[in-house]
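Here we start with a single chain on its own, the form predicted alone, put down as structure tokens.
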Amino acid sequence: MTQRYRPYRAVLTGAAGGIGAALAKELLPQAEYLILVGRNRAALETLRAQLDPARIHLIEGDLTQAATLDAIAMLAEQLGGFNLLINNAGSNDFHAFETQSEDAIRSMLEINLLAPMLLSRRLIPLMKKQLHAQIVNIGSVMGSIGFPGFSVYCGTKAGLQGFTQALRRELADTSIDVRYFAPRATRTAINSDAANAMNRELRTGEDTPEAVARSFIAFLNGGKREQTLGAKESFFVLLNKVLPGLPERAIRGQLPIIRKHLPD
């Protein structure tokens, strides 16, 4: 499988962040050129100069504006099309979801599951020119757990679970591989401090960013459809399947931790 796309020619979101930048760095060396797409111009341009300034492509801006969208389009075909499409693109608020703020809300839906859907939506047209072509789209484990505190995040992980499926059925047919990447808890500037103390008090199992990288890479040059990261946190996904009961007792005996670290 991985002879059909390598050397990768990428599209990444969300480069600026702490998966994000740790991507680029392990895809780099298997890649003729990485388009780099954030919204933090800095963080780009730094991440830039660690790597190739050659082969490293930036584009700022927001997913879910077609400014952005036929930006990258663009800079894809000027290059000479592309073959790999990852959304890695996320935001999250732990919060409980009756205060939570409509903006929170709002920003979770449009960054996780618009954006993918709107790039995905437009560069279809350019990957089908090549041979082979895949979108990998970068989920989580809470995409198939729901937990408290998380109800929107785990709302539009699911969600992209669900359109992963749904558009690798519909693109069966075509030269496109429609693939699903859920890595477990991640330290990231991404958690917030207050998410940070649950996970210890609850000693949640966490990934650095650069294993969640090099984890993706095996990923990326196999042959799986989807992954999620941790034996425990796999075991417990297919049981939250069969057994549903069973991850409901649990996590509600861990309440009196998640409400006491919920923000105000």
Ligand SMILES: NC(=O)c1ccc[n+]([C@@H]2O[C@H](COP(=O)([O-])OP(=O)(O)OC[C@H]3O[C@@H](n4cnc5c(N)ncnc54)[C@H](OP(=O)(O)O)[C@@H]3O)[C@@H](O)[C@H]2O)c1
The other form holds:
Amino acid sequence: MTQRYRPYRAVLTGAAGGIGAALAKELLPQAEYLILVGRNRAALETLRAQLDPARIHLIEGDLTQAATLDAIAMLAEQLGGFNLLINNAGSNDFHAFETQSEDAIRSMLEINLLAPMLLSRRLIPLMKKQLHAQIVNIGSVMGSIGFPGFSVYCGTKAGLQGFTQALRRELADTSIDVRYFAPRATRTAINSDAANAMNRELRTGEDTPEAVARSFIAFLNGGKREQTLGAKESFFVLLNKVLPGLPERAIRGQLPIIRKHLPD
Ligand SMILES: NC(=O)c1ccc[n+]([C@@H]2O[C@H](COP(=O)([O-])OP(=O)(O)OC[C@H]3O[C@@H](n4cnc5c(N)ncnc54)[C@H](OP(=O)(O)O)[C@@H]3O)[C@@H](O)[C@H]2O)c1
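Compare with the form predicted alone: the form predicted together with this ligand:
First the chain shown before, then all remaining chains and molecules of the complex.
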């Protein structure tokens, strides 16, 4: 079914991050070109050198700035259009909500939720010119299961999931599909030392970015609207929907361990 999207001509945000770099490497064999977006020029250049530089285009910029969204749109148009937007950039701040800084709260809302919305809005007119195109939003298991220490992050990812579903339905009579891919904990710099220590103590299942990227490609080339990674995590997501009292009690039982690791 999704053969129709290939070869991919893709915009990938957060490309120099842990999952982003792994996605770029895994996606390139099926791509005509990739536009990689990030704030760190040197990290983007290093990544381009490891790939096929002729098929890699770079946009250096902060996704909270309109100029960055304009630069992405201009380059994509110059290249003759594109058929895949991966909203992958994100930030996290494992912290007690009560004492979390306003800057951290705003930054998570801006990069995890507002930026994918505004970038999608900016690029939809271009994508509509393609016979088939798709937007894939990178969410998180935490978008479906609220977890202490991640209140705002969970809120942004739940918002992203709701946005994905609504936009998919709004664009159902166009050439654009909108999908949601939710990794579980993954070994990248987004997780603080405190979050990693808590995950170890709670024996939280964890993936490498390379494993996430392989699952992502299978998802991309398949027909599912949404996917959560991890069998145990997928089961908890389902349980949280149908019998929320059970995960509520289980997480309450983990609260002393979570509090021990929470920065205050
Ligand atoms: N790792 C996990 O445990 C995990 C689990 C579930 C979901 N996820 C999701 O997976 C995605 C990728 O995360 P990751 O684990 O790869 O984290 P990461 O290594 O920290 O990468 C995040 C990327 O987002 C970019 N970014 C952040 N703020 C930005 C901004 N204002 N403008 C432009 N780029 C910005 C960063 O760009 P710079 O290079 O410029 O800093 C970085 O490349 C995120 O959406 C995250 O929520 C991660």
